[in-house]
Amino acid sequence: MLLDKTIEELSTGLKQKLFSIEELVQECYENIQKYNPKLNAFITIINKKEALRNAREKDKNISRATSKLYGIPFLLKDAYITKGIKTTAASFVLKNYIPQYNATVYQKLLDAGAILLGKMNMDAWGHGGSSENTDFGPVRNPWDLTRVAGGSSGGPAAAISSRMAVFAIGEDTGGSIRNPAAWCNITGLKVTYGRVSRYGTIAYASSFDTVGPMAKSVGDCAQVLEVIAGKDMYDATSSSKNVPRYSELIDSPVENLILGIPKEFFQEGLNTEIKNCILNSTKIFEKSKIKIKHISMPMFDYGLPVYYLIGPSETSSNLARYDGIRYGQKRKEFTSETVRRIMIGTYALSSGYYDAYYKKAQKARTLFIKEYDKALSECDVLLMPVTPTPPTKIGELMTDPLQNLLADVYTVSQNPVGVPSLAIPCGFTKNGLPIGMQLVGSMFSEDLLLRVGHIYQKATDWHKKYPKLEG
């Protein structure tokens, strides 16, 4: 199959005309018809002759191709501006909206020559960890069809989990990437704050959200993100830090590197089997020369009440714009979980309230940036896990608000301080659920992450596992 390719794989074997890029867009679409109808994972999907005669176009092409994502099929969460695409945040609000630009992520994706497929289902305005509070119906595990695919990006990581694309754009502002992508056995990395352009993206909490990819492996999210990285003229936000070439360096040593375990991200609260396995995990490291070094990070706690505050009243913010009247639905058609964040953040705004809940917040977050430096003042990266459980049932956390937040506990500090995080799968379940863990570094640190988790790949299988559904 030319969707168990890597990007690398792919990219040599399409140069060579080993095999065209119309039949790796063939056995995309193959794959869509047979396992999107059990998935849900699309809203929206390109059409197929479309995507096939661009496919047949760009095979004249490919001599002259000079990006490793020439030719290779992709999706997009659908919380990127696609012109002339339909763009939905997967609420009702935005059912029929069109968008007259490109976000920039995606409008340097296709300058490198890549194809979209399609735009993909997930939480409603990125509310949510399981992919069900959406109004196009929940996105459903690959490796369980009664269990949820995680969130915000669910759609993308079913996807990508059973082979309907080489690779998707995803979005993290608490988790939204690491949290689908553990559950779903795929590799997904949260990219440094202002690392990529959050230009042409419908914003969550402005000052959390982060553009980032989701793939089969560390080393093909290493060749997306050396394409979409970069300063954005459009957005004041983005980085003019030199993008490194993440693909070239996967591979260099990492010598003398010690990798810190936080207790705190170890005790009560987490499953089992998750914890042993992402613990085990470490005698693969050690094996590499790598030191383990067991730390403390008292201010965890204080993650979910920090998160669960900014977010909100940064989407409270976000979300006052879509008033019926401009563009948009009537606000009506919010979801019930949506209105439960625009109210908390808008009580934490308003007079009286925002002394006592957004600025101690704020104040906290502060704190959090000193944990985090001085965690990895003594380390240079940190592993953690990505979540509490193996993925809920479908309904387990839509009836139970608090439950739907304890679900990011562990990736929703990472978030307000900026630092980036590498999800990668380690194992499995007694039952067959996916395993994954997180790498944690400082910021602008995605090639050491990547180097990391690509020794851990190297020696490993399982993000080479994928789930058998039948067509």
The other form holds:
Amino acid sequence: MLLDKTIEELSTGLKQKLFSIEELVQECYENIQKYNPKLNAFITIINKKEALRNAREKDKNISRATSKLYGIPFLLKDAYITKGIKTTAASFVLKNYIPQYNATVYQKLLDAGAILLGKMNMDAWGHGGSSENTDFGPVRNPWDLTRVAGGSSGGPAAAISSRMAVFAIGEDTGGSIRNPAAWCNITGLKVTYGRVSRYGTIAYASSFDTVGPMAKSVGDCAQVLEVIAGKDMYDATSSSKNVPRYSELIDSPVENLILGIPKEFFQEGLNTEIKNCILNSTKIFEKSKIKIKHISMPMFDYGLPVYYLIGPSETSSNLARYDGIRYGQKRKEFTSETVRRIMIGTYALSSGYYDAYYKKAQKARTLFIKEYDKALSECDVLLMPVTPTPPTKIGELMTDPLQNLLADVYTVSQNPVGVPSLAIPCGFTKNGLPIGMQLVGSMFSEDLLLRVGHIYQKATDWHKKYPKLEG
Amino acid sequence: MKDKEFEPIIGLEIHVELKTKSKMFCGCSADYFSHKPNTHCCPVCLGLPGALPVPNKKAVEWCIKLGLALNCKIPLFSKFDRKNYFYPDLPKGYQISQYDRPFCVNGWLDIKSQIPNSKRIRIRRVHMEEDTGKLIHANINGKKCTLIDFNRSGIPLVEIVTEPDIRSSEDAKIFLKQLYQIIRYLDISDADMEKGSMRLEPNISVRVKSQKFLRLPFSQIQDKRSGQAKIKSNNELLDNNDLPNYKVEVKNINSFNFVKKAIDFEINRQLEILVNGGVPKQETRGWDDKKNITYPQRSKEEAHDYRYFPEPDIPPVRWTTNQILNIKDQIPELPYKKIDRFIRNFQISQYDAMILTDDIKTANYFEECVILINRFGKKSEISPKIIANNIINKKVNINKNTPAEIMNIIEKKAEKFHVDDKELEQIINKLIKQYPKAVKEYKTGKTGVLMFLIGQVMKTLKGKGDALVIRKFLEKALQ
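What would the structure be for the form predicted together with its partner chain, given that what you showed me was the form predicted alone?
Full complex below, order starting with the chain above.
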């Protein structure tokens, strides 16, 4: 199957005309047609004929291709604005919304020659960790259809896991790339805040939102990041820091790097199978002469409160524009989970409560920044779980909002700090459900995370496994 | 009697649209006035999903420039905040503004008040924000409807807030005129009130001078947001301590005269309530310029909770001292300094200096002419005063002629009017003999009679001669 190949292999093969873009796109549509009805990963599938026509056009010009992503089929979480293509953020509030412009990340991929095949299902507005809080029906986990795919970027994760396209662009505000990547057995990168432009991303929490790649491997994520990263004149929070050649740097040596294991992330509440699986992976790192160091990050417990005050505060303001007047749908279309977040945020910002909630959370955020600074001055990379449990049963989290919040416990503290994190597959439970771990580094250390992740994937083949969905 | 017991307390809030090329947070043209509705729009100023604001550097610099011209301090750290409220002309559901870290704070402007000669009005803050869209109430096919024009949405807007230091409607007007002049000098806005590019909001209350019952103990000074008592600097504490515990804001007035009228109306309205033992309601009122009255718009209970919080889409602004100094260097000599210099250097009257400096163009023109005096030299009869007279009395057209051309005109006129010293002396001697009574009166101290004699000289000269020169000669002859 062409879709098992890495971006590097595909790009080379296309150039050498061992196969065509048309064949590659054709294969994607075959898988989409076979698996999507089971998974419900898509909100919008791009017209097949159109995509194939596009592919044939690109095949003609393959010799002139400059980008490795030329002719590579990809998917976007439906939070990205696409001109002329329905964009909903998985909410009926934007049921029939056709945007007038392109998100920067989408435009960059188009410019590179990549081919969009669909807009993916997710938790509405990014509000959730299971892709059940969607008006388009829950996304199902390809490894067990009775379970969730994770969220909020569940659609992209399920689709990449089942080989419906080569890569996807997810969006991570508190784990939204890493959580579904871990539960669907793919690789996902939450970039440093400001590394990739947010222009054209339907905002959840503006100071946490990050745009990142989801793919089969660390190498593929590096290829995509190289194209989408960089300063954007349309996003004042995007960084002008130089974009390294990530895909070339992933083979750089890792000897003597220090991998920190913060004990608070491996205590009560973490599923034993997941814990043992992740701690076992340290052996692989040690073989590559990476040193292991046990550290402490006592702020851990405050991660969820900080995230669930600032996130909803910002979302309450960000969603104010969907006032029932301009986008054709009434506000009653907001789901109860979204209404809950709007209410919490409105409350936290209100006169008389601001100091006690929003402001206090911002102060705690500063403490988190200091704590991560300290940990990352002692270690180069931190190793942490992504999710406390394996994928939950469909409906389980939706009936228990508090449990729903707890699913994010390991991934919410990196976003307020801004640091990057790479989620990679590291094994399976005895029931055959994927387990992921995350590598966290200091600001703009994506190259380092990718290097360490790549070493791990060279030594293991967890990331090469994919679900059996036939029959 | 009233005047002795009561005293108006007035503060001003002024919004000024900057005339930058592009809007505050996007690349759309900011030149929106009288353009076809919704033609200067993009995803950013329409508040479309996913769009992000990028601050206009020029607008921010201009805001700082105005702050500096108003003697403000420029904190090296500043940020934008979101002001959340719903209104159909506000497409994002919030306005990007500045809350607790404005670009400019603690300034002042000395106004030339009647009593005493000048009075210092403190400026609390000058901050940057964006304008909203415009609602147009129309009748379409017999159906009443409201249309929205987003061309104005995102136009850079500077808000200037004074301390409640103004004590009369006249002073308010003088302050606004001076502020207008400074804005024009800085060339950052047309400040055209008819177009709405300068909008005025007076805050008015009336204080009982002698009695204490209206005084507010400091523990009750409420922070706008938290509703909690907030102790600020000692100065502010003392001032606030003396303020009435209510204020009435009159919204969006578009002329200095209306501001004056609205303030006077409010003072009288509030006085009447106070005299009858009541306390006026804290509220926002509108101004009806046809009936010349204010009318209630929104009471304290209906006041918004704006839920301000830092704008996460725009990084905080950090200045270096050098950057601020660079902006300061771009500020031209301001009117009050120019007036002093003109009086000092050119020996013209304060009145003339004020007229000449009214707008920077005339002032510059005048100076260019003065520089040319030497060139026209040979102990030229042309003094800065003569140039000033010519410009002020519009005897020359500064819009049509260059300074050199004008100097030629004045020179020729001067030649034509030139009177030989000897001739003048002869005429004066003759007149002294002709009017012995007047001469006698002058010598007994009735100097007013000099004007009569000057008149007689000029009559004899048939309009030639310079009154000042004649006066000099007359005085000499009469000694």
